[in-house]
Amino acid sequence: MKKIAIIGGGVAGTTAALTLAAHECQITLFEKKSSLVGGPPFCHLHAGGNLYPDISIDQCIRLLEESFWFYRYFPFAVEQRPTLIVVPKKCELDPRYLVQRVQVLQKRYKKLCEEYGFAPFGDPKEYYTLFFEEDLKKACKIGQKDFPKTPHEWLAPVSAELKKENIKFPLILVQEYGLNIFRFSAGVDTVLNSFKNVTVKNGCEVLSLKKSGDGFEIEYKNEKSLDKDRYDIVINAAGFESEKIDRALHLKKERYLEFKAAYITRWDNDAVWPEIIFHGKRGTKNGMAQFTPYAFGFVQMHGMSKEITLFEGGLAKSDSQNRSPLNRSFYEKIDLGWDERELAQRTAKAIEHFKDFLESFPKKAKGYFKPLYGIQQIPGKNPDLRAAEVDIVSKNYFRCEIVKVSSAINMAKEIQKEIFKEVKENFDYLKILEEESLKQKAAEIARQRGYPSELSTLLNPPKLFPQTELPEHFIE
């Protein structure tokens, strides 16, 4: 029986463990933090890559396909709300260009639904909806719903808030859903600890890795002791610390590291909103603004300027010695936390970033909370890469290289095929999940990490057994 070590308990590592556990093998998952999937944070299932107008349509299609399967494996973490794409007048982007892209994506989504009999993002005909100014007026008359079901119902609370004089038309409402990191953490922890052939070692740091015959010897420590063991296969899923594992084996890999942060505030608005993207040129004062709603009035904000989400020196390429290129200050944020003054200033600037687009939010949003932040690895030479999966270095050493969480399933399938020459899919693990216990565990994980427990609450909890057939009203 093959002994497999997975170093890193983030999205890549936990997904690899979950899928490989369907085979006859013994898996040990090493995670130095006290709980699984601790960062870098995520909040979006990129079912079409519509947040990235600069990436190729091929990458967009790939993200759509990967999200299609990600939903099937992890429905318990999906926030089923659409995303509104808005192009401000200050942005050079032409909305018609985005319309052409979503039309291509819609056709691909339709083919996927027909091929697999599964429609995770709803009827393909409703993958996107265009809204012109007169449509917003109609939506405004609908009134707020407890939970919106139609595109116009989703736009009802937004239509009264948008500063229409500052935006271009049409707007695009697209079925790119949200993801909740606390729900994901709670779900995969429950599932993996139920598998007999998986050992999860939380709070356990890998100290050294070296070749041992046809396999590897790993030395590791936990709170109580040092230990070592031998493994046939190693999967490097250590994210931004992947270079440390590579270095131990005298391997080099070109990569970028990027430190980014999203900020949390709260406002007095009980409407259920879609996520909203206001496009803008990355790295400028008018960089893209991302408005991500949570339950109970909490809002997560990205602003793609160096005063908000991005940082001076926060994107850098690894050097010739495979050493981390980032300044030590970024690692101090990871290890020690944030300076209170900087956090307050960046949160305030994030709120102000929406002043040209939303009427009341910039005026009524109050307070700041611990940000969602981390260091992201981008493999290769292109810092704009968004769709990446796995590097098969040898028959028994794999480097996980996902940039977006939606790529995790394809990554895991590639590893399965290389090790076991086949891909097994078994969704029985979903049957052990129960909504109330999942909800409680996710809330506890949020509290343990210093976040409001409300951030773990889904606006619209999905069915744990996702739809496996096309909608009845889906017509060829």
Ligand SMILES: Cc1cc2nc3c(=O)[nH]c(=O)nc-3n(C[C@H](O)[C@H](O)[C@H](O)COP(=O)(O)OP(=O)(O)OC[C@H]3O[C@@H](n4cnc5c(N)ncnc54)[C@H](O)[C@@H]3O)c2cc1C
Contents of the next structure:
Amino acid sequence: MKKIAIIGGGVAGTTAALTLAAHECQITLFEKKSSLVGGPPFCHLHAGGNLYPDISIDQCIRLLEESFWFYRYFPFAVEQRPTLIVVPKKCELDPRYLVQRVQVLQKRYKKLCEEYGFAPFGDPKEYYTLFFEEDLKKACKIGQKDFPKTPHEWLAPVSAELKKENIKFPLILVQEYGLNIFRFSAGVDTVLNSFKNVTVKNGCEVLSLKKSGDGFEIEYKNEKSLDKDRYDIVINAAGFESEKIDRALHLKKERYLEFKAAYITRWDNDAVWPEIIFHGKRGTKNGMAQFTPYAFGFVQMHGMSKEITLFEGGLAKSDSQNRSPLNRSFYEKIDLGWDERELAQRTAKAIEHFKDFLESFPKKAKGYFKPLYGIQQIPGKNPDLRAAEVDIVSKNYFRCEIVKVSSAINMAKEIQKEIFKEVKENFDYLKILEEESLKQKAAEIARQRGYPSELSTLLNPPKLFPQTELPEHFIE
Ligand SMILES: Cc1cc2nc3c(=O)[nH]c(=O)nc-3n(C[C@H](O)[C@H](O)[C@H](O)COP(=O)(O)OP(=O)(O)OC[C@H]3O[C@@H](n4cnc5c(N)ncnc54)[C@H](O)[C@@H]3O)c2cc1C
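Rather than the form predicted on its own that you just supplied, could I have the structure of the form predicted in complex with the named molecule?
Below: every chain and molecule of the assembly, starting with the one above.
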């Protein structure tokens, strides 16, 4: 039986373990942190790439397809709420350009639903909805719902808050859902620990590896002891630290590393909001503003300017020696945490970033919490790449290179095909998940990592099994 070592228990490593476990093999998953999926954060399922007007429509379609499957595998981590796309007057984008793109995406989504018989993002007819100025007035009258169901109900809480004089119309409500990292972590931990052929080694760092006959010898540190084992296959899923594993095998790979952060605040508002994107040119002071609502008035904010989410020197290319290229201060933030003053300042700037768009949020937002942050890798020469999967370096060494988490499914399928010549899909593992214990475990993980446990709460937990069925009426 093949012995497979997976180095890194982020989304890439856990997805590889979960899918490979359907085959006859023995898997060891090494994760140096105390829990799984504790690396760079994620909050958005990029089901159409509508946050990225600069990427090609082909990349958008690929993100849509990958997200379709991501939902199928990980419904327990999905927050079922749409995203409102807004183009500010200051931004040179024309909303009609975005409308053309969602039309293409809607067609592709409809085809996927027909082909596979399920509709994770709802009725394809409502994949997107356009709103004009008069719709905002109508939406104000709808009033707040406990949980909005129609596109107009989703618009209702936002309509009174939006500063209409600063935005272009139409607005686009698109079914790009949210993701919850704490739920993902809790769910995959439960599932992987239930598999007989998977050993999860948390708190276990791979120190070195070398070729050994047809396979590899891996040396690892477990609490206080050092150990060695031999494996037939190695999957390098170490995220931005993949280069260290490559280096041990004298392999080189070009990649970018990017440090980014999203900030948390809270405001007095009990309505259920969609996520909102206010587009803007990345890296400028008017860079895109992303408003991500959580339960109990918590809000996560991205601002794509160097004073908020992006950092001076925060994007760097790996040098030819494959050494870590970012300034030491970024790695220190990961290992030791943030300087309190910098965190307070950046959070305040993030709140202010919404002052041209939202009436009361910038005045009502209070306080700051530990930010969600980390370093992500972008393989190759193009730092704008958003859809990438896996580099099959040899028949027994794989390097996972996902940029967005949705790519993990295609990545895992490629690895399965290469090792076992077939892809097995079995969603029975979802049956072992139970909402109440998942909720508690996710809250505990959030607390352990220093976040308010409220951030682990889904406003609208999806059905885990069976999953969203195809609405009967949508196929004309
Ligand atoms: C601020 C921010 C916001 C983001 N938002 C989104 C979003 O909304 N949607 C989205 O799709 N993507 C988002 N991303 C990108 C997303 O976080 C990454 O694509 C994803 O987490 C990468 O997963 P991974 O498994 O490849 O790497 P990681 O999550 O980094 O996992 C690698 C793991 O390997 C472990 N490891 C490393 N070296 C060793 C070793 N020697 N031994 C044992 N373990 C080791 C690490 O501890 C880590 O847990 C965001 C990124 C950032 C920084």
